[in-house]
Each structure stands twice: as structure tokens, then as C-alpha cells.
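In C-alpha cells, the next block holds one chain alone, the form predicted alone.
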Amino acid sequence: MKPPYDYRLNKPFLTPIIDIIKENNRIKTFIFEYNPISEPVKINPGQFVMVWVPGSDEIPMSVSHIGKNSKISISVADVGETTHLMHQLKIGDKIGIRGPYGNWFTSQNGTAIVIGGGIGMASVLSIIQDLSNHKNDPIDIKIDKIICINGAKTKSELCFNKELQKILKENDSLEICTDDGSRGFKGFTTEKLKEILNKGKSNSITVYACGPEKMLKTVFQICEDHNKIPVQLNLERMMRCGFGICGLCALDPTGLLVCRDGPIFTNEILREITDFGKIHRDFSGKTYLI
């Protein structure tokens, strides 16, 4: 879906911490208002901001809370220099954000798997919400039933699980994985989805995912084993503006833009993309294989 393109919203908006979750060692969930315009913004699940600590560089990051009252989260692990700075605010401190940018996850009828890979599944938070609220009023959207696999490298470093187990209702699951075995299935998620798919029965499944690219590339390429299965995949790469002038993220050899034309995409437009999943492209443009 292709979101309106808000102008006003491209400046950094000043807003203080209201309060700050320790989620892991390695996570944190930083809560704000965040109310830059006299309209209230609409900010819809997988979209993302970009996220300016004063002294630092601007980043982009998923919005992993919509709340009430112009309330969201952003959720930051600590992985290089202007997140690390990130981890020591305070609440009362400011940060900058602008946007919200990019296209959104949309609920679809029937079965629902739902994919976080590590940090990937602050990125998911909010389509897990709303497909549960679909699942409880049924009024456009009938979801059957939601199956959450929430993967990490070790237990210490899997997020999210209370507020999962408080989201998912009778007849949902949570499936656990940890590469080395010390919650849940020793494994990773893509195993878990493909043990998932081989039991399943459902005629009507989609498949929702953020994680490591590597990753999503065997999602997708799973489901397109089983009978192409639709998949809503929210890419990350390197960008600086968000809206489509720096020219960061782009996936060849489309010309596509994550930022503008994602973060989601669905199979018709992944399969197009041979870069998907081989590279990653530092802030200098310079590709890397991976």
C-alpha cells in the first residue's frame, strides 16, 4: 500500500523520553509523544521513523508501539555508535524524529505466521496487534489463527515474549528459537517455519517477517517452495533520508527504493530482486556480500 506524503513531517520533531524498558541486555524501548503537526499522525504497522540523537548521526527505526494519544516506541538494540549513544539517554532527554516513512504491513484473511528475527521482532509488534484485534472483531478481516516464531541467537537475547504471550489469544502459538538451543527449538526460525508448513493444513496463509535479510531470503524462498505462499517481508538497508533522495537503498536491479517503494514487499516484487539477500551497502554506497 502507498502511503500519503506528508511534507511537514520531513522535519525533525524535539520530543523528551517519557520512559525506557530494558527489554535485554542488549534492548532497549524508548517511549515518546510524538505530535510534530495539529493533525494527529497516522502511523501504521511496519512503517518506520528516522530517529535523530542530538550529537549524533539520524537513523531509521521501526516503530515498534503504536499507542493511544499520539504515543509510539521505537526499540534499539545496541550495535554501533548512535545507537550505543541511544543507550545512555536518560527519560527526559530529546531525540529527533521525522516521517513516518515507507508503505505498511496489511492483515490478511486466515492463517497468520508471523517471523522476528532478534531485533526483527520489534518490526513485527504492531501487525501481530492489529491482526489480533481482527481476530477479535472480525468484522472485514477473519484471521483463523496466529502462529509467532520469535528467533534469537541465545535466551538472553530474546525480547518481547510477555507482552507476545499477552497479545495472542486461545488457539494461538508462540514458537521459541535460539541458534544454540537454550530456549525453545534449537534451530533457526526458518527451520521452524518449514516444520510449520510441512503439518500445516490451512489453504490461506500469509507469512509476515523482519529479521537479518539472509533470513527473510530463506522465508521467502520456502514459501515460494510451498505452493508460493504470499509473504509480506520488511527489508533493511542502509539510508540516510527516508524518502528517497540518497539512493542508499536500493535494490537491484529495480531501481526500487527501500524507503520509498518498501519496507515491505511481497513475493511479485522479491522475486525481481537479485540482490536480495547476497549484499549489504555501508553509508559510502560500497556493497558488501553477506
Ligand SMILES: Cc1cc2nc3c(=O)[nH]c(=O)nc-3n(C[C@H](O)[C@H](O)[C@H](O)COP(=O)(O)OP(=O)(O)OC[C@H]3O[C@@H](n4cnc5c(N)ncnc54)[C@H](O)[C@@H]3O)c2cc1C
The other form holds:
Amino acid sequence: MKPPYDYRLNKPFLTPIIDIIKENNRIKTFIFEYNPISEPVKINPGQFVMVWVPGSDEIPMSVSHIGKNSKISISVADVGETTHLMHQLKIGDKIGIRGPYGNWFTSQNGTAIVIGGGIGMASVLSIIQDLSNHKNDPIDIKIDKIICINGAKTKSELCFNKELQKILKENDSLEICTDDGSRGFKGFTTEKLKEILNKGKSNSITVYACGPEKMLKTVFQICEDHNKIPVQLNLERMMRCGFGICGLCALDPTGLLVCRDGPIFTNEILREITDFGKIHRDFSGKTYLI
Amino acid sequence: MLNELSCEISGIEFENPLILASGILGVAPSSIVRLSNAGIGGTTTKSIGPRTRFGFSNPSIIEIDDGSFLNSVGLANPGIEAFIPEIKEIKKKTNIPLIVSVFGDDPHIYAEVAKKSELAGADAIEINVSCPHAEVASIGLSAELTKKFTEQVKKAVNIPVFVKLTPNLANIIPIAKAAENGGADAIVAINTVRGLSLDIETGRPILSHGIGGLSGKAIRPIGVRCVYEIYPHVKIPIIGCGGISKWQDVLEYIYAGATAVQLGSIFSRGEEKINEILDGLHIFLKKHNISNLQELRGKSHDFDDELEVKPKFQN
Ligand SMILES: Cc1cc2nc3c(=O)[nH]c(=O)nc-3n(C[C@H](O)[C@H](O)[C@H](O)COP(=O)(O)OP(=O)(O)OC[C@H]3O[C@@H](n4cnc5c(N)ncnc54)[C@H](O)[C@@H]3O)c2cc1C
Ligand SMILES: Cc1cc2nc3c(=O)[nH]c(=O)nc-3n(C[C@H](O)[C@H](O)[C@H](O)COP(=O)(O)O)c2cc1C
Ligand code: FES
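Next block, the form predicted in complex with the ligand, ref. the form predicted alone:
Below is the entire complex, every chain and molecule, led by the chain shown above.
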């Protein structure tokens, strides 16, 4: 689905942080109200906003929680200059937000397998909530089971487990993976996915995932090999404008823009994208191999 | 290829007069291929310099009113060496004219980047002496420098050279003439207009660089005025640019004296705009029984003698 275009959302709206939650040593969740226009702004699972730290940079961040009364959150991993600065922010400090941008995850009937690799979990949290809502209240969409695979390098980098346990209900499952085996399954989320697919017999499965691109590429290959299981994968690219004018986030060879045609892509499109799992562009527009 | 919208600039034939403006979706070959498939007549790349340049940090592009944008991208580009394969790929995958926009620190570097672009397959060079939030802005403010830079690039290449002008001066005519005297094959007018947007709560400039370049709807009357002013003073073709969002806007530029036009900010609304504009032009020409759009070029000047020159006073 394409988002409606609203020019009023293309300029940063400064809003104070109303709460900060420390998820682990590397990740903090920032909660704030986003009400830049007179009517409520509709935000869908998997959409992202551009976050401006006045005096520093402005970077893309998935919306991790879509709450009531215009309350939303972003969950930020401290990986570089701007994210590090964000981790020093206090309640009451203002950040600039514009968006939401991009398409979104859409809940599909049947079994849902949701994979979050590292901070990638932040961008799938809201679809897990959406799936769970549909499961509790099966009017148009019927969800049989939600299997959530939460992976990280090591135990201390896992996040959102408590929250996931709260969202997930009986007969859903939460699979924890660490590369070093310090907690849960020892190995990559993709190995866990293979294991689940090999033993399970569910017919209508949809896989939703966000994480490092190498992981997404493997998830895609596994799903294609398993009778082309439909996927919705959240891709990341360097972004400048976020609304389809600078061209920095274009994908070869189709020219699809991650900020506007994505960030969530399905099988038919992923099959065509030669850049997927291979090529990114830096802020100058120069390509490099990942 | 001749049709009612086709036009020619310095020997280069365009199937229609809509050309992608520099810096919008002009980073990746795939974007240019996509616009070509959507029916655009020609494309211009992002301005390319001698080396990798990250430009200014974000926020560097915002929309300040419906269809009007402020940017301070600051000529971010991968540098000509990294861009050569991209030019080759664009040429391989499209068959519409490709204009490579170039800039540099001095006339020789402009010429060098232009030469490399020509060898990679560019059909024309556009000299950017007009980006308002970068060092090159000062060149476009001086007739002498504009001529000198144009001459150097002309000497270096065998393909047509276009010069893109800034509107950020009191009188654009001497600069347009200087470009023509320097050997330019066409003039592109205009680049963005210097502007500023401030946050209402804090008073802080929103763009990381502060002042930026205004584009989109808000600048169309400025662009049309510049083309209108330049047209009677030069013999070379003019490519109109600034704020085009519908077919009527294209006509305005053609009436003012443009041969073709460039479109940028409107692509925020999707590439479908190309067909919408082309359809509108086709219908208009048919309705008025005009066989080629170029018959309307400069039509506004038919009325030059009728314009009121002096204000009226009481008594
Ligand atoms: C659609 C989308 C959603 C994202 N969601 C989240 C999220 O929910 N939580 C989270 O922690 N991170 C998220 N990211 C990644 C986040 O944007 C980067 O980690 C952040 O920009 C790093 O900035 P920095 O200055 O701290 O680090 P830097 O040292 O400047 O950069 C570190 C790395 O971050 C990436 N990056 C830097 N600037 C940008 C930019 N303008 N656009 C895209 N990537 C950039 C690059 O890969 C870079 O190598 C998302 C990215 C995208 C594209
Ligand atoms: C994001 C952005 C980047 C631009 N980058 C360049 C550039 O690199 N070189 C250049 O000559 N003009 C650049 N421009 C100016 C455009 O080419 C064009 O002159 C201007 O936007 C007016 O046209 P428009 O109103 O149709 O957008 C840029 C404009 C925008 C909005
Ligand atoms: S970030 Fe500018 S087009 Fe996607």
C-alpha cells in the first residue's frame, strides 16, 4: 500500500520526549507525542519517521510503538554519532519528527512468523501487536498462531522480551536466539526459521522480518526454497529526504525507492532487486558492497 | 521521431520537452531508467564534481508549503571517477538524451569533469554555476567568471554545453549574455532561489546549513520571469526550470521563450506526473490546431509593445 501524500508532514515538528526506557546497554526507547497537524496522524506498523536532533543530524527510525492520543515511540540503538547523542537526551528535551514515511506491514491470514534481528525487533514490534489484535478479534483477518524469533549476538543485546511475552498469547511462541548461545537457541535466527519450517506443517505462513540485510537475504532464500512462502521484509538504505525526491535510496534495477515504495518489500519485488543483500549507497550517493 | 511535442537543442533531439532537473532522483541509474520508462524526454544527472562529497547533513530537504521545498543538499555526489560507470549504465539502459551536470573548484576542474563525462557517454554537459548554498554560487553572480568557466568547458568537450543560471541577482541578462559569449549552446534557467525556514517554537533554522534553495511551486513566477527577460537578449535556446507541476506551467515557460523545460520537485508526487503533463499538452495543441509546441515559443513577447510602462497618477 502507498501512503497518502501530505506535505504538512514533510517538515520537522519539534516535540518533547515524555519518557525514556532503557531496553539494554545499547538500546533506548523514546516516547513522545506526534501531533503536527490538527487531525491525528495515522501511522501503520513498520512505517518510519525522520528524527532530528537539533544541532546535529536527522536520521530515519522505525516507529516502535503506535500508542493512543498521538503517543508514539522510537527505539534507538547507539551505533554512531547521532544515535549516541540521542542516548544522552533527557525527558523534556526536544526532537524534531517528520513523517510517517513508507509503506507498511500488513497482517495476513494464517500463521505469522516474525523475525527481529538485533535492533530490527523495533520495527516489527508494531506488526506483532497488530497480528495479536487480529488474533484476539478475528473479524476480517484470522491469525492462527504467531511465532516470534528474537535474535541477538549475545544475551545482553537481546531486547523487548518481556514486552513480547505480554503481547503473545497461548499457542503463540517466542524463540530466542543468540549467536553465542548465551541464551536460548545457539545460532542465527535464520537457522531457527529453517528448523521451524522443516518440522511445521502449517499451510498459510507469512514471514515478517527486519534486521541486518544479510539476515534478510537468507530469510528470503529460505522462504523461496520452502515453496515461496510470502515474506514482508523491511529494508534499510541511506536516506536524505525520506519522501522520494533526492533519489539516494533507489534500488537497482527497478528504481524503486526504499523510502517511498518500501521499506517493506514482498517476494515478487525482492526477486528482481539485484542490490538486495549486496549494494548500498553512502551519503554522497557512492555505491559500496555490504 | 517528429511529433507535436518534439524539440531540438543544439542538434540533440528530444521526443518531448520535459527534462529531469539536476539533483532530483539523479543519483542512481535505476531512477533515471524509471523516469525514462515513464516517458520523460531527457534527463540530467545530479551535479558531479571531481571527488566524493557528502554535502550538508540532514535536515537538508524539507517541504515548507504544498509543493514548495527548501534544500541544502550541498552538491553531495560520489565524484566523477565513481560516477563514470553510472553514466555508462544509464546510456546502456536508456535511449533518451543524457545531460551530465558538472561543477568543480576552478575552470580546469569543471573542464576535466566535463571531458570525463563526455568520454563516458554524456550527450551534453550542464555547467552548474548556480547552486545557492555551495561555493560555486559566486561564479554565476559574475558575468566575467560565467564566461570564463563556459569557455574552458567548451574548449574541453565536443558535445553541447548548457549553462545553468541562478536567479539570485538583480539582473540576470548580463549573465545569460556572458554564457552565450563564452560559447554556451543553451541556457538553463533557473536554479533554486535562496530561502530560509525557521522553527516556530524555537526560532532555529531547520536546515542544517541554515539558508537553502527554494524550489517547487513557489518559484515558478520567478523562473518564468527570468526566461522572459533573457529571451530577447540571446540567440541560443533556453531551457526553463522552476516550479513546474502541471501542463499549463510548461506552456507559460514556452510562451516566455523556453524551448524545453526541466522538472524537479514535482517528482515528489510520483513519475505519473510526466504522462499527466504530456497528455495536457497534447490536448491543448490539438484543441488549438497547433502542429508543434515550438510555434508557441516566445509568444508572450508579441505583447511587449502593449505593456504599460509608466504608472498612472491622479490628475
Ligand atoms: C527505514 C529505516 C528504519 C530504521 N529504523 C531504526 C530503528 O528503529 N532503530 C535504530 O536504532 N535504527 C534504525 N535505523 C538505522 C538508523 O537510521 C541508523 O542507525 C542511524 O542513522 C545511525 O546514525 P548515527 O549518526 O548514529 O551513525 P553513523 O555513524 O552516522 O552511521 C552508522 C550507520 O548508520 C546508517 N546511517 C547513517 N545515517 C543514515 C541515514 N541518514 N539514513 C539511513 N541510514 C543511515 C549507515 O548504515 C551508517 O553506516 C533505520 C534505518 C532506516 C533506513
Ligand atoms: C533536492 C534538490 C537537489 C538539487 N540539486 C541540484 C544540483 O545538484 N545541481 C543543480 O544544478 N540543481 C540542483 N537542484 C535544483 C534543481 O535542478 C532545479 O533547478 C530547481 O529545483 C527548480 O526546479 P523545480 O522547482 O522543478 O524543482 C536541486 C533541487 C533540489 C530540490
Ligand atoms: S531518501 Fe530521498 S528518495 Fe528516498
